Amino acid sequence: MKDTFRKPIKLGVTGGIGSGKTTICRIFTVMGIPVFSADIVASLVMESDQELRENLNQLAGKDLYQGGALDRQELAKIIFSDREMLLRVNSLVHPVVFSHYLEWAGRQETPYSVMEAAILFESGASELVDMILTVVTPVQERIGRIVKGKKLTEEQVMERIKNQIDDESRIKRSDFVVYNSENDMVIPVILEIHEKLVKLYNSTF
């Protein structure tokens, strides 16, 4: 009975602003591979669950909600100009959206998952995979690919890059890393990477 308890792999992806890790996620989803987006998911429970909804508005001082639903520019305003209530609003968020990744995590039947988190590292999700993946890509192509999608402006994207770590510490802290430039043929490092995963999951007693 080799396999009897024998639990996936855990592989969380990150990578800064811009990188493309919700496109290298979509390689592994296509591939079968189940996908956690934590960005997204905190994205969810900041609007339905009602206890963290009451927590935000006490520490913002004022109602994030006055329309019913979060008002996401008053928050990035609130967060990205002061560091200190960036993390006093992760240290609100991050816990729920654990708890939502490990009970989904529990249910995967694959040789592996994927957890999609920005700040995989500074957040703490780090410490809840098995294995990390950091997606690498040059900053200004980061700046070009986000500014062009006008979600936000090349100050903003600048403001967001200050608060999350920078590629060499991440690097030094995964067990794959993925360059996604134009110019690099992502496809064929996320299937060796694949294989790798589920030989060492076949491997595992």
The other form holds:
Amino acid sequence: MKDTFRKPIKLGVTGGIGSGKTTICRIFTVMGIPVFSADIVASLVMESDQELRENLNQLAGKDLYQGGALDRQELAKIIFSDREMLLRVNSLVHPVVFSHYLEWAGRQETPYSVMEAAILFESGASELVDMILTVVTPVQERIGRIVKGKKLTEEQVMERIKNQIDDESRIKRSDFVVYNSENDMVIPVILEIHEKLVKLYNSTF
Ligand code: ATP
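Next up, the form predicted together with ligand ATP, please; the one we just looked at was the form predicted alone.
Complete assembly follows, chain above in first position.
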């Protein structure tokens, strides 16, 4: 946890692919806590931010927006076959997302707000938040969930896992860890974290 922070507290929620970040964030939403999804906003700004569109085209060396919208399959082909390219695309997209996030977080009036980000640490977004919650689920269970949802094949999930840091590294840098295997009771754990954050907010100001 950072030594100093301004209110409201900014909580980052992260975890490996398929760990259940979005599911956990829904519980925060139900409790009235605003949630900013870095992944959704990244996806939106790649469509709406003209300067970013131009920078992405320049990097790819071709028009990625031939049909008007971003050709995501083409982008995925480029970034998942070339790690250097992935880093360069990220370095174009992340600053745009961060500026939207900071502007959004500054407008929130609840004791804390949440940013959900799959690559919170890898992107540097961890520097923008005051506290961090990591969602942990065993890799095999995560693969099973994603494959079952027919989002990706097992090989594609493994490829993405390789591009992310592991749970041990995430846990070391987190203030809260939520275990989200099928039989874990997550709601009481989230409620406890919620109460802690509200208390911290009330005691700090
Ligand atoms: P991604 O990295 O793809 O964004 P995520 O970490 O946000 O994934 P979710 O989308 O919340 O993960 O969950 C992935 C899938 O696993 C969803 O189908 C969700 O319904 C399911 N799931 C989440 N938590 C549990 C759980 N505790 N038990 C069983 N299934 C779960």
